[in-house]
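Here's a solo chain for you in structure tokens, the form predicted on its own.
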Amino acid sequence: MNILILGSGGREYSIGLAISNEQKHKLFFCPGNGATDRLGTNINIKDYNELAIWAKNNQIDLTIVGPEAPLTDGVVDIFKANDLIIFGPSKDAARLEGSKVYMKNILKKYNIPTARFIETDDLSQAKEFIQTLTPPIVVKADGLCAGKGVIIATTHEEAINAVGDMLSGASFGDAGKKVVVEEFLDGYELSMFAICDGKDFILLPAAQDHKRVGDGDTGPNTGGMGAYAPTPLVDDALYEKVKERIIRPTLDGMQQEGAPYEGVLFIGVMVVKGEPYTLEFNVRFGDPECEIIMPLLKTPASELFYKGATKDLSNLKIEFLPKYAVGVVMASHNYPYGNSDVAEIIVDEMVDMDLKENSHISFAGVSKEDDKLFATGGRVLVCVGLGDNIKEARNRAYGLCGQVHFAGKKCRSDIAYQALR
């Protein structure tokens, strides 16, 4: 097949890497990054209508959308109007991530377990509800904020100030003109991903992400500093509860709403005393979770995405490798506080055969010049290790980190600590 992948991060690189390992497809990335041209051809077409015409002219058999922005902008609708096969939700269905208010109201309407909440654009109404809650209190901007629109306030006053800043536009501009205020759920958090075709779904191995920048979950939230999967914090009973109480009623509900859900449904799950609650939905893979789930697939990734895009998941027998994966994000010096200087990336020649066969890099914030890769800031790459257990996988991931060098590089040293303590 000719396959087009939309996006430029580590998530898109890892999807491309999984497909390129099948050694039978031709890959294109739009726009891709400095390393994706090792896997295929980078193109740069910003207008989705133009891109759809390009895809038709180049006989693209399948398009896979990585990030949320093209989905909420309606790229899937445009491609389908051009009779192209594309994996991802429609613009209407993508509102599950595009609007937290919409998402919470869907949860409420279809009796899907979630935290008690209010959605409002009125500060006095928010204040009244905040006073009924015991801190900490969660305040969320309604729109897309690149993973940064959630405040966990430790006092009533802090929560009220956060709401005020959002509603005034001071915090997140138009994305904060409506807010969700909700009770804080005390438990442990999981990332779960369902591949959906509108009616059927396949649940992938559960992962756990590490959001904060520093060891021991300290410092500000980031897009994610590392992840591991599958997590031992999930058993068969919990998988079944998530399927029956969250995913199934969501798919049924979205059909009733006239917006059947196709693509990846990312469920942020909070487990409280063994019971799963929905923290949030995203309409694409998490990053860096995607980087560790892709290498666990035994079933060809291209087949999974194609059958998801053609409403044929019921005819797919999904298989996973009996392995664990750990991914460690290497970020630039000033991440997540500000921009960092561009720095050349040097990867040592791999002499350890064990490491060579059981680890790899997924590149993200990189550019290319004269065949050299440069870190361009933010999250630069993910070092992924595979193993028969989490400890082995983690040791290989950190072994690979030791082979990668660029000025100002930083990473957490405790990824997967929850599973190993």
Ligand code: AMP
Second form
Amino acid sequence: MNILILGSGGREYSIGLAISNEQKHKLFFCPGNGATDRLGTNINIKDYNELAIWAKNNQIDLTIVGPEAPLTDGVVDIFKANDLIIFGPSKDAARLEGSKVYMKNILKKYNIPTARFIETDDLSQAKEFIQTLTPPIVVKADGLCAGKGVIIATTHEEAINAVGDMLSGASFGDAGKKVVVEEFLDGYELSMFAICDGKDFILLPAAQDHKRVGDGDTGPNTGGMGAYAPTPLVDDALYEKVKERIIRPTLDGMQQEGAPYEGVLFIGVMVVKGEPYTLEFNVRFGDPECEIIMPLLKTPASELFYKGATKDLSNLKIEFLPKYAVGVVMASHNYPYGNSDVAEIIVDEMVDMDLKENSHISFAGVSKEDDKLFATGGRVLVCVGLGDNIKEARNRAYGLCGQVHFAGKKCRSDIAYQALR
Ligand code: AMP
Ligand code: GLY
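Return the form predicted in complex with the ligand of this protein as a structure block, the form predicted on its own having already been given.
Next comes the full complex, this chain leading.
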């Protein structure tokens, strides 16, 4: 097949790498990064109508969308109107991520477990509800805020101020003109991913992300500094609960809403006393979670996405490798505070055969010049290790980190600690 992948991060690189390893497809990335052009061809077309025409002219058989922005902008609707096969939710269905108010109302309407909440654009109504809660209290802006729209307030006053700043437009502009206020759930967090075709779904091995920049979960939030899967914190009973109580009713509900859900459903799960609650939905893979789930697939990735895009998942028998994966993000030194200088990336020649066979890099914030790769800031790449257990996978991931050099590189040293305690 000719396959087009939209996006430019490590997530998109890892999807491309999995498909490239099948050795029978031709890959295109839009816009891709400095390393994806080793896997295929980078193109740069910003207008989705133009891109759809390009896809038709270039006989693209399948398009896979990485990030949320093209989805909430309606790229899937545009491609489908052009009779193209594309894996991802429609603009309507993408509101599960694009609007927290929409998402919470779907959860409530279909009795899906989540934190008790109100949604409002009225400060006095928010105040009244806040007084009924015991801090910490969670305040969320309705719209997309690049992962910064959630405030965990430690006092009633702080919660009220956060709501006031959002509603006035001061903190997040229009994205904060409506808010969700909800109770704090105290438990452990999981990233769960379901591949959905509107009616059927396949649940992938559960992962844990590491959102804070520093060891021991300290410092500010990031897009994610590392992840591992499958996590031993999930047993079969919990997988079943997530399927029956969260994913099944969400897919049935979205069908009833007239917005059948196709694509990756990312469920941010909080487990409280053994029971799963929905923290949030995203309409795409997590990054870096994708980078560690892709290498665990035994079923060809292209088949999984193609069947997802053509409402054919009920005919797929999914298989995973009996392995664990750990991914350590290497970021530039100013991440997540600001930009960093561009720096050349040197990867030592692999002499350790064990490491060579059981680890690899997914490239993200990189550019290419004269065949050399440069770190361009932010999250630069992910070192992924595979193993028969988490410890082995982690040792390999960190072994690979030791072979990668660029000025100002930094990474957490405790990825997967939750599983090794
Ligand atoms: P969200 O973007 O909604 O996932 O929120 C970002 C992060 O805030 C989550 O990954 C959680 O760590 C935290 N969070 C969100 N909602 C809650 C809640 N109700 N209780 C506890 N933590 C929460
Ligand atoms: N790693 C979490 C996310 O992609 O949102």
